[in-house]
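Take a look at this one chain, the form predicted alone, written out in structure tokens.
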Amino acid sequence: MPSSRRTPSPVIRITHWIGALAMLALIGSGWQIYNASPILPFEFPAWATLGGWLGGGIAWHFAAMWVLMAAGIVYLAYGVLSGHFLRDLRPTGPRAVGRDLALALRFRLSHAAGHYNAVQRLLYTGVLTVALLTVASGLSIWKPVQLGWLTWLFGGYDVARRIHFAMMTLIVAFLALHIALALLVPSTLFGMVFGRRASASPKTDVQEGTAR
């Protein structure tokens, strides 16, 4: 059994890290992408965007796209070889999403550090499968002639491009509840930055919430 101190690990936290600063950096530059051929009536702000022009988005995007499969294959395999998906991310069913998230809406979730409950391995487990698709989707509209064959699994580059879009939302809106709850219980944010927890007593590890 865990134990209930139990910190991320060094390539947890480094490749948690590299990913997150790439994917601000491609969510910025997607945007600015985006803008010069908007698929939505709107466009984004030019202060939340990275490139300042079309050529600049693309070049931020293609440059940021390689750091996060570089940091997201080394955590592939980190998860598999280490048994850190089978024991910590390993789906439950789905009573105990529900009850966990009813008690989470009540504030009354325990959690143990180092422990996923079944709400967080369902987060987690879905980000990990919307990041494949955003990945593959990217490659559909990047290369819809050398791989054609992906561009029509997703229907087309109009749609495998409104997918990409779409993905990148739900990531945009998983990012937001994951920093909102890292701020709400710092110990886990503490924890992810120095490789360890800060000092805390036993009730307030029980009275955190979600967030890890």
Given for the second form:
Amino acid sequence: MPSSRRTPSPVIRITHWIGALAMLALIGSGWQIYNASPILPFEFPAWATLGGWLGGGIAWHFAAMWVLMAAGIVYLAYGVLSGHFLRDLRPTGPRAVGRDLALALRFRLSHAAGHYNAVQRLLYTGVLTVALLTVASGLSIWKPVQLGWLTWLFGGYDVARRIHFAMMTLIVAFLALHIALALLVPSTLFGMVFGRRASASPKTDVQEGTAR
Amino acid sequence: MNRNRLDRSAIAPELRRVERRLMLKSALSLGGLSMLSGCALDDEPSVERALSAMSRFTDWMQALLFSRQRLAREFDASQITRPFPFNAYYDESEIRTVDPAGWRLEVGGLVSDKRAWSLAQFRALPQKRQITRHICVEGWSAIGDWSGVPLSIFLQKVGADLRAKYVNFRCFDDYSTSIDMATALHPQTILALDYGDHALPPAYGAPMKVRIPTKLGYKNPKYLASIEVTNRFPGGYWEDQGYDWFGGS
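Follow the form predicted alone with the form predicted together with its partner chain, if you could.
All chains and molecules follow, beginning with the one already shown.
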């Protein structure tokens, strides 16, 4: 049963929103940098980019990079030490995902405070993995000499650059889904801002009782 | 103060701040963040200050990451990018050339011997060849084949103060950049005289280019005209416009 503790915890909420802002800045400035030497036959529209020109884009990208890394380190450390990852985000297996996905598609998936359903667990662990790969591939193209081993792990400079771009695309896809779902279930958004859901429906608690 | 004899290097840090601020102003007038916040960030000096501070932090972290022992990867001749691309702040049709016989490298700042150097003198010093990847700040990269005199050997020859902070490069195409002393002394940092088996062609910086595989392309100046060892922050052509100064790779 959901406890009466404020959920999500303040550490998660603060790092989530700092990370979200940093991520948006990284995406916009990253598109600015991409446009300087596109690897695919298209450019991002100027209105969607941040920084105004290449130098500005880089200034934003590196500034936001440190912010994301700081928030990310606090979040990851908290997630491991508090047991949040093991308790709330550990994927629960394909069967649970299938069940929750079916419920979600019928808009019947519950969102009880403090409980993460199988779809959320899968999506969040997925995007966390992708985010780690994005940061690692980004570091490898920023420092291909000093972090040469990392660049080598990613298959060399040019491959690492493409992986960095591909991971960005996955994050943007996640963001679209994540924001759409948060808007569909506003209580989760409320919870992520204020630490407690606007209302906890008893019905959903019963539905999800088995998952814990 | 005599206005005609203004000391450029003395006002450089101030100039750098002003120029960087102008860069950031133009950077902020566009971009999605202003839409997100619903206000014009280009009137936010606090945002400009924050970006400048973060850029200095990035430089500091890069210096921390840098190792004089860690070498850039070297490649086989078969991996060289052909043709190696021309790149400058102007078009290839505007390349400037000098007569190699008349060319002299000016030497200044914290060195004991300030005599200018001819190409023949550089040819007489030990040469080092490297096939390394040139990485542009724009994201593209290309593998090239450079040979020349290690900068560390040259700095020792002219009796440079190796505890000085910066080595400043000025070029006769009006480009300039500067590097930290640690990078100047890195074994792969060379004053390149040759590309492949031939003297540098004009497109690659004849008669002398600084080749630094541990730095991004904009810290690899061509058409070298002078070297200065200094403790005063020298900035550079792109750095003054907002590229991070360390520019390491």
